[in-house]
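The form predicted alone is given below as one chain in structure tokens.
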Amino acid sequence: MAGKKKALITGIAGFVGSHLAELLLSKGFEVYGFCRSRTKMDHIEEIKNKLILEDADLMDSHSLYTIISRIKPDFVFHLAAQSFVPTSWISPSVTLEVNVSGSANLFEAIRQASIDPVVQIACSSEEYGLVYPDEVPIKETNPLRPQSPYAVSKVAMDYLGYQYFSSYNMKIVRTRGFNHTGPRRGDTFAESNFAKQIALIEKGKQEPIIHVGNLEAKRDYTDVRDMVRAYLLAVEKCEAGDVYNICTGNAIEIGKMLELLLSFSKVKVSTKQDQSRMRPSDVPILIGDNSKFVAQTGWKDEIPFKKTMEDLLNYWRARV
């Protein structure tokens, strides 16, 4: 009888790595995670002891050949980056690190271990950028316009994962997530920053005045529990050097999700437009188009963004 199959995530700590990890044990893959001394591990605390994790640092080449040739994996999930768009503009050289130097490096160990896994990179909506009305929703197809030195991160690593799959004939499949959200979500987002200050109102630790950025944003989102799914649909069926848009096509308005998250809350609150939330450019609206993802897998978006909302306030209350 053959083995499990092997499953390697970077940033197996993180919002969506964790989400992953569970959805891959539950499918029976041996799941492998890159952690470093300083990872918070509170994420996966619940299935670390059935989770392999392994010491490697993705600006370490040496450390993550040493580890891949041994582990081997069947299955590569790049999920590793500086995800904050706001961090990058505070220090785009460290973003740009981590995202493209670490993601050469990652590249650079499969191809050296001479393995042949399939290897999923998270790529970003973010890299479609200033999109102009007559371009919504968004294809693969649209230009890169990049707003931000974390777009600009995700597009060069985008490009490396094809440059890779050109060159090397490495099975990378490129995914562009957009918008995720749902429990464990960082409060540095918008709608889990929204729910984190809801719930410190409700425990009376806050005043009822909730401080928001740009409210007239859209975006399309997916439960993270929809998107991990994707990613492990991605691996078994998409075609490696190619590029796929994840995302629900529908867009809500940021103020509108604030006030749904208001709806399963008491409270009366206020809400205060805070400067340092704002960005120095914006993208007014992302909507993306799946089709091309959805006629390769079958994948469909299944968690109504209600209970999304109501999961992750819930995810806040239970840790304010």
Ligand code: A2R
The other form holds:
Amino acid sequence: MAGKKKALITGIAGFVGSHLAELLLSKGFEVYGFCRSRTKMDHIEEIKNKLILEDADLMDSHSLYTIISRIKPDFVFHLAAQSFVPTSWISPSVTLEVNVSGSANLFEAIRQASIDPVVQIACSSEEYGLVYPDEVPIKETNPLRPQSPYAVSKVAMDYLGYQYFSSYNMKIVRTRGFNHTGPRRGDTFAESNFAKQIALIEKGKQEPIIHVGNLEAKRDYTDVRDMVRAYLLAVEKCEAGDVYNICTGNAIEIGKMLELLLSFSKVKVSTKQDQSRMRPSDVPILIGDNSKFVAQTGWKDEIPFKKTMEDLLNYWRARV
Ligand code: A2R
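Can you return the structure of this protein in the form predicted in complex with the named molecule rather than the form predicted alone?
Let us now look at the entire complex, which starts with that chain.
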């Protein structure tokens, strides 16, 4: 395998990690990934034998160091996280531990292995939190007003990345991904949950009532396959230490997204608001300004939102 670039993905078996692994394999990378014994492997089942998987937990700094100093990756994509906002209300400490201390463990392992890979870290639009109407579309320079323990954990990871660049000159690129979705999205996320409910109703396995949360929020959605293309461009073309929004610059209301999903189906449904699906504090609007990232990399989102939603619904139709 001489000459092949080595890419390490933390969180390779997750929603985004699995799509990124497919992309990197198609581009000829030697792809390594961190998993745990408890990690569900469904998303990477079909490509598992082309990957080099290592048993490593972000909380176990010793395993991180041992494996990283052996692999000596050229690129690291740091995706492993407690990734779900609602879980962060229930388990704030675990969220902070995995997302902040886990990232510190990873950076230390890389530093102590005396290697110099380009490291992309998956920061989040949730960091902007409360955004005022005159701040939209949101630039990287916008104040961060995080509204959940998850968002706070991502702010801390983001700045830890900056600090490791600043203190040790590590080549860390910070990407603030806005919402991203598509096949394999967990059913705890609104759009995927709606698609799954529609698929269940189509099969007669759920009464024709869609349970919803806040339908008024507006979100800027990118297809996950466009997002992972952006992550690869980030390590190839972006400036170390710098931060980049990745988003389309267009937003859709959650209620309109539900209507779009329903337009692909013949079922007739009513909706019911479910208090448990509302957040203690929610962000009304998130639309990003991607001009900095686009100018640096030439990236453009390619998959229309309609296709993303159709693929997501078909993903669930094949699974329920
Ligand atoms: O929890 P597991 O074993 O199923 O694996 C998850 C992994 N992960 C960890 N890996 C190592 N040590 C840990 N302590 C640890 N905790 C979690 O991260 C899973 O494979 C992955 C996260 O996948 P998803 O929850 O599907 O997240 P998604 O949507 O792919 O998000 C990727 C990144 C995250 O940093 C998000 O916060 C960001 O994009 O938006």
